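Only one chain is shown below, in structure tokens, and it's the form predicted on its own.
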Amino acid sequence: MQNLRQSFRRAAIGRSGTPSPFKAYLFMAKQQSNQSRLHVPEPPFRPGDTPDYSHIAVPTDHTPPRPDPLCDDYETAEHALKLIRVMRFNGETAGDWVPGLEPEVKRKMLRDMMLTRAMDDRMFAMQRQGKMSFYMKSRGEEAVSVGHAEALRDTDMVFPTYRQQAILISRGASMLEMMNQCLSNSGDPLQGKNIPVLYSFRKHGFFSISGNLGTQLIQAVGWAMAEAYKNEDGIASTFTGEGATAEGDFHYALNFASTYRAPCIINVVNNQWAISSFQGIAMGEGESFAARGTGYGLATLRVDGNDALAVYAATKWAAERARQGGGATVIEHFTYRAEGHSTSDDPSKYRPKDEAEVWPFGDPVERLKTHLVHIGEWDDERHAAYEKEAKLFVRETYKKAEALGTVETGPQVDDFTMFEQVYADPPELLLEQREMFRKELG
């Protein structure tokens, strides 16, 4: 079996220096020709295996070229199969996609990623101590959110998933309010009506997160269509994981976005795993997730999701296209979920423990740090100092949130808020239930 897997990896080298799962599938089909023809996607590595990503060739020429944002959609077909990159591993930048960002903007992006990571670590630890019920970290994917947020206007509406908390941090949202939402305490502006990490910040253009990932896709396209109908220049940007591209909502969204040229960006974060199902279950053995946009007549880009500058550049291109009437763009962010799906998940049950460490595109924080050091705008001392500062800020902010209550102790949300902010005009039955509840409590 081990020899077969090694052959599988050798067979999985695709065109343009990117992996081709379909070629690997054909190889496996030949090996199993005497068995059932039903194909069940299987990840190349399981617990106990030694992960080896040598079949993924990291592009060195930083292709493809940057087209005009208002080009015909078919001119981006190759961009759905290749990989947009800006930063090399030694800190240099190269290619048509290098954005002309000032050093301070790059430093802000690095600090935002570090602050997000510090918050994730603190909240994960608090969940393990029983202070909150649930949490989801974004380690390994911080560049997707920070690079994307930096390229948009703060007034553009984001329809996120539960792993884009760095967008809120980038837009200056109150971390105390974020923590209060996670703790569902007396300071929770949502009054305990949503589970932890499903944030809602209208003032920061951050649409209420849905735990069912497909729903926000069609909502975002509808919002974008409304903006265009009103002759406004705002755009919508929505996120989904690669697993939810198998849902009908994804295809409905692409169909409407294409038909009406909705000014939106549809982001597919391909972090290789949908909870415990690897991306092949969502037809990840096709050419790429970005290529699905090609079939709908949409512009498509595939970007190194661990390269914050590449994410920024791709988003800036898609935003310019949308604002100028060119329509929607599908962006696949090729990245890796470095830790578990959530605090309810144990990734050691379905993948090798050290798989994240050998991911060929590295760590997004370290890559941007290396670039800033290379251009003389950062150093190890400043990095260590800010890392300490971020942890201190997160710790002090959490103390303030904890004083407003946790799952275990302290002030809780008023029970009667369950009857509020649900209906604009509460139905009679609900009002009767509220009065019954009030009488029972005396």
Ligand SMILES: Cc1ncc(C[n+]2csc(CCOP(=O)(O)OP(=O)(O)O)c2C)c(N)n1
Second form
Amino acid sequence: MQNLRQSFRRAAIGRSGTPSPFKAYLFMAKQQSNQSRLHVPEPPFRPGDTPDYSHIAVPTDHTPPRPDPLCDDYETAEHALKLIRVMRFNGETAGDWVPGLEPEVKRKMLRDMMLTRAMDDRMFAMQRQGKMSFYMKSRGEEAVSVGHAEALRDTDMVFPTYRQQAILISRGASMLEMMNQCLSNSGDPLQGKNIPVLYSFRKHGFFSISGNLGTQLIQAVGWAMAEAYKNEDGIASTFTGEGATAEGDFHYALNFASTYRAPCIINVVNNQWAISSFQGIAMGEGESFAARGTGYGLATLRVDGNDALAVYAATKWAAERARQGGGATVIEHFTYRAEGHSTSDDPSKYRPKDEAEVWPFGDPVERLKTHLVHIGEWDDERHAAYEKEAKLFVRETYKKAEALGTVETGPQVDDFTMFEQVYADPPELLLEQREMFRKELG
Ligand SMILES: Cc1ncc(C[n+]2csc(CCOP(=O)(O)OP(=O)(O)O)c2C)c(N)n1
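Form predicted in complex with the ligand, following the form predicted on its own:
Starting with the chain above, the whole complex follows.
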């Protein structure tokens, strides 16, 4: 099976370094001429296999060129099949997309990624100690959120998934409030109405995260359409994992975004895995996820998601296009989910343990650090010092949150708060239920 998978992989390399379904079909047809021709995508590696990503081409020529942000959508069709990169692995930058950023902005991006990672590590450990019911880390994908947030205005509205906590960090949200939400304690701004990590921060333009995958995509397009209708210049930016692009909502969103030229950015974070199903199950054996936008007449970019500067540059381009009336852009962020899907997941059951280490695009924190060191704006001592500072800040903030209660110890919010904060005008039925509840409790 291992050999069959590896030869399948070699036979099925598409133009963009991702497998091509047509070649895959021919390969399977040849191998299994006497069997069913139904093709069920299989990941290249399973537990026990030695992962080898040499089939993924790492572009070194630092193309494609940066077109005018108001170009025709078809001029970006090729961009959906390539990979925008800015930083080389040795820290140099190259190509048309190098953003002219001040070193302090780059240092902020690095610090935001490190702080997010420190918070994720602490919260994961606290979940394991029973202090909260659930947690989701974003390790390996921090550059997607941080690079993106830095390129937007703070007033632009984000419709995220559960893996963009670094956007809140970048926008200066209170870590204490974030932790209170995860602990569902007496300081939880959502009063226990959402599961941990499904934040909602109106003051930071961060729309309530829904546990139902895909809903945020159409909401974002609707918000953007309303913004354009009112002649405001805000844009919406929404995120989905590559797995959830298989949902109808993704396609409705692209359809409406294209028809009404909605000022928005539709980000697909291709981290290779949904929970235990790999990206091929969401049609990832096609040329690219970004290319879905081509069929809908949208601009499309595909970017190295572990390169914070490339994410920044691609977002700036798409934001400029949206703000100037050019409509929506689909951006695929090509990255890797370095840890489990959530605290409820055990990835060693379905993929090799060391896959993250051999991921050919490296680690996003290390990549930006290498660049800053290369240009003389950072060094190992400062890195170690900030790592320590971030851990200390997270630990101190967690202590403050814990003092307001945990799932394990309480106190939790008053039960009656479940009837509040959802409706501006609560429907009659809800008011009746509240009365019944009050009587029952005496
Ligand atoms: C409509 C819906 N279907 C299924 C689920 C269960 N579920 C939660 S997360 C997840 C995987 C999503 O993978 P992907 O979209 O690739 O995002 P990632 O977690 O990798 O960031 C699934 C299947 C859900 N929450 N909602």
